[in-house]
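Presented as structure tokens, the chain that follows is alone, the form predicted on its own.
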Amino acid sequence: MHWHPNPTERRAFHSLKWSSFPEQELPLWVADMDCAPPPCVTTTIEASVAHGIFGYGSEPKHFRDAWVTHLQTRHDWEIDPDWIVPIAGVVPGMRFSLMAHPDIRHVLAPSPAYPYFQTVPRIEQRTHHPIKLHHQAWGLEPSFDAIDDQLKALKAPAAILWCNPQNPGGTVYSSNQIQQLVSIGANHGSLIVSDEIWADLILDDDQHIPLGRLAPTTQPTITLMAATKTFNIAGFGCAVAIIPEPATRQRFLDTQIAMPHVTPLAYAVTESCLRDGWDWHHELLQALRTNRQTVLDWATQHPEYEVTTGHATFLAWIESHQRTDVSEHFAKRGVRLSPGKPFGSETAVRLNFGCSPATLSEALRRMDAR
């Protein structure tokens, strides 16, 4: 894997990750990686720029075919291409899902979780109900009985926002767990919206199970996916909502009026990765496994923290047994991590190990400082 030899140069190109903090601080926070994407991305961009015209675009003819093939070959999910709604990002997809269902006033979402799992319900003026996640050997897991009890207590239409693989815990939920969630949703008539942006960054032998694969096509579910995390192309806003149930899909489509659309370049880059990025992807997973082990080795020397990396993503969740100022504590040592409070825990931080071994080792060395 070709990690950027001098990632601080990213500041010259307006990198959110590298430009948000003073130059002497190492940023291991927002979830993008310090590596070039697959070679097919550069080839696609060069061909698009050489064309020389940058007007309005439309969905490419074979874009959906690329997703259909990808889901069938890598996730054993056969879908109808008509189920796909292209959108400019997974987070907008979460918001569109709630916009499409104004009758739903209650939203259950895991905690801790990516901050938008709290933000989106709030800005859509829905009542947010956290699903408490508990530390297990390899990730963060809920009690499905507790989810069932929460929905029973509400006695009102509700949506469940789900995250699999889980961010920040890296949990890859099993077929049995997802089936439990699907059944609970069906029993309570709940919409389930599953963020699966990390589906292709599984570091071990676990199989990612798309929620929509286990749910009946008549059940209201929305599965959100993108290639952006997998291939380090977060600057190209392109995702898909996969919605088998026709009425749910139409309601979602109706939210797209006066909304940003996927650009021609984002379509092209995404399709190129789904078709030609897998040799690069294989190398990436090997590199991320090595970095994950480095973090776990650091954790064994620091029993004052509970470190969760799970089986997926390039993220580590670091929970303190002693501090409520964890983010500030490490910032004073020159390392910027994602504060835990927006995720749902004031005693934790999230570390992004999608960087060079040298950058990671230096960050962990600074974090060791007493």
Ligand SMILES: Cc1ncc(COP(=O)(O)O)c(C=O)c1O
Given for the second form:
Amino acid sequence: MHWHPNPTERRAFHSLKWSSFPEQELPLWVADMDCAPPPCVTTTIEASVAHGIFGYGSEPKHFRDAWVTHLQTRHDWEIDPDWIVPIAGVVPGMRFSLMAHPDIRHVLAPSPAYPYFQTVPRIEQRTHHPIKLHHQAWGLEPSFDAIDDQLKALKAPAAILWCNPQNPGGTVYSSNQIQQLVSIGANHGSLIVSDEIWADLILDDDQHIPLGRLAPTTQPTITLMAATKTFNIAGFGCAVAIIPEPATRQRFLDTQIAMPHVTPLAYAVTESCLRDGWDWHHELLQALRTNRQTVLDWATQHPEYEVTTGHATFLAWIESHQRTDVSEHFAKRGVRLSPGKPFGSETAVRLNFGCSPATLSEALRRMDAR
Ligand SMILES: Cc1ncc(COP(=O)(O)O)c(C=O)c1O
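Now the other one: the form predicted in complex with the named molecule, given that the block above is the form predicted on its own.
Next comes the full complex, this chain leading.
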């Protein structure tokens, strides 16, 4: 696994991260990494190019097996392959989950959170109820009693959109916490949609607990997963919704009519990573731990910011104690970070440390300027 120190050539290939802002700014915003994916990705693409015909595709025979094996070996979750619904992305999966439940008018979602946790309920014309998260030593945590109270007060069908590991806090929720959430969902008859796209980017010894592993298979839950963050292949839209409860799954499947499907290459690349990408992944985690430490060292020099990095992701959440223009403040110094407002905090920014140590050090040096 190798970082590209300053991959300006990504602009020529229309990278969202590298093409959206002036060239003098170092982009540490949208969540992809400045490295090539595991070698199996290139091999898979080369085989497809050598074949040279690009017609309609179908789900590869071993795609589900790859997920079943992956969930069993890495997350101790035994699933039935029939529970899997392949979809073209986790964010579309959030939206399909709400489309499948027009009766649910209220959606609880963590705040701060990845912007689509607000946008999807809004665009689906549901009322968004933030679950306030609080800064803790290793991440952002909710009060589960408060979630229970919010649902009690609603007295109407609701969905909970959950994110574990959490973006932007990097929190890895414990088995006890997931169990509490599952029980709250069951007590209130709420649908739980758990976005677990970061499940395989845990940097420490913590274990990822898939929500669907703890919930009874009769409870309506939708667990969304993908290989795209883990292996840096976000340009290939491919994800899975894992839905044990048959009626919930059928409703979700009904939303798939006339929707874009996973492309043959995206299926093939995902399957190859789940099978052959783990040596690369081992090196990646080591590199990300080093970068996280660099960010934490920077944070100790900057008490004017409250910096949250959790046990997972390649993200740091930086809350300013002093300014509301924090994103523009850093942009003027030549570093483009994700502004906090769409996440739910006007005084914060999110930094992506999935880049070379040289790029990260240069960005933090620029951010030092007062
Ligand atoms: C929590 C979370 N969910 C979903 C996504 C995007 O998912 P997809 O590209 O599969 O739609 C991201 C991307 O950063 C994310 O952080």
